[in-house]
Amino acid sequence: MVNRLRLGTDERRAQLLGLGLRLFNERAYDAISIDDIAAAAGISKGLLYHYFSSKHVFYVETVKVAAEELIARTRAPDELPPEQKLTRALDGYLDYVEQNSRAFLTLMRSGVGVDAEVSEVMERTRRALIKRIVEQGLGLGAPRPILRVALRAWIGFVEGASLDWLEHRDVPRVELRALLASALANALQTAGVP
């Protein structure tokens, strides 16, 4: 339960965002109430209006933090290289998907995960770590639309990769990320890159 003490509007809308992140990762969408919430945050449903207008608006931004943190952990230090840089940002996409394993899976196969709004914060987080492989791991910029489409359906492959990983956990980890960084070079030489 968290402190009924009073917190400025940044700092409780980021705790309230910090404990959606929890709840959604300990039970799907749809088995969570705004009492629940609300009783979870130790504040009034009042309160968590003031900040959310509705259930489905505090999902959209606890997906949009829970987005930015998957990104942020992709980051590799510029001075690696290339290879280095793929280890390190496939390690940090696994840890956060593990770590967050039920929201993913909820997130990757139920209906809010279809929902225009949450889409579209997955097609941002999307294309940003196309663009992060694009511009730090090749050091190119704007792709060909070759190279744009093998990007996009091997970012497709990660995520399908990484659903089959979670619900069966019979491939050791080290051999699915050398899976994953394969299937980005085949991808990458297939698209004419060197």
The other form holds:
Number of protein chains: 2
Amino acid sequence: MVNRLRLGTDERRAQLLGLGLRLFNERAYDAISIDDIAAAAGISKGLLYHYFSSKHVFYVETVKVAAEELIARTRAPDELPPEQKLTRALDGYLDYVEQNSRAFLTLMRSGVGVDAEVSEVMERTRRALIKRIVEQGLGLGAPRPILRVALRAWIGFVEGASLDWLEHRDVPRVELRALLASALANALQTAGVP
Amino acid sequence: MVNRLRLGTDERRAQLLGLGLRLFNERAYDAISIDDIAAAAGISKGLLYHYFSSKHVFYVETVKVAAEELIARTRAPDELPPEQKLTRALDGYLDYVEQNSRAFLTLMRSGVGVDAEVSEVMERTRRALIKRIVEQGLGLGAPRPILRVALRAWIGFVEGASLDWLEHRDVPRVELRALLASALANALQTAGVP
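For comparison with the form predicted on its own, provide the form predicted in complex with another copy of the chain.
First the chain shown before, then all remaining chains and molecules of the complex.
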């Protein structure tokens, strides 16, 4: 309750979203009520509604935060050589989905709470990752159509692989990373990138 | 109304599902009411409810029919050489998603109506396609983990590519098919399949 008095609006919002990320990763969307969230945050339901008008709105906002975090975690220092950059980016991705595996699996399986709005956040995130590969990885402006398709396809490859990897947990990370890197190299080559 | 008297239960059900596939491909899920479906079928709302207890149940059943159709369309004659088999299967897939592009895009983007149940149908379909590649394409029993991951990843690749292809329609089908085939060959090779 001391916190309640001290936190500013932005801080409170950020604190709630951080809490939401943890809750949605620990339990199913349906198993979490607005009361649970308010109780976990140590605030009243009324105050929670002041920040987020519904559980679904709250969920969408946590997905946006998660997407930003994923984009940040897959950013590799510019000065690294291309191959190391890719390794670093893939590790960042795999670390993140591993640490948030339940939330990631729910999201990918269109678990309850996933709708067109959440899906749009996901697609926007994929576009941001593709843009980074094109501009920073390949040093191109806009990709030609076949390259754009190839990169969107590769993102699907990474997601499909991650889903299966997290579900079964019987493939060493280093083998998975090699599979993802090889698929990217092959997709680029097929799309005519030298 | 003549039809109404003549059709048996199974025929009526099949007719309704065929109609559903068409309707969900023409219009958004939210833009279709139970009344629209009944009217299009020339039956009463009561009779429609006799077959499907809600619009969502009806939608899930149409997705199941679509999944079976997709599995059938991607089946290539056993006597074809492997490469031609793959070409045939990929063409079957691309034909199907092209003919049902609106429904496919909605499904993949978790449009309204897509939930954990629909998602489970989609995942089951992916598993059936992977099983066929493993057993009939590669002549193996169960895949080793890395091969299973690689094939699940490749299905994600095909879906990602199809989504982008249908959204932009600026890549010739033959180039797309070559991209998909190359990605499969590379994934198999990386997974240690000779």
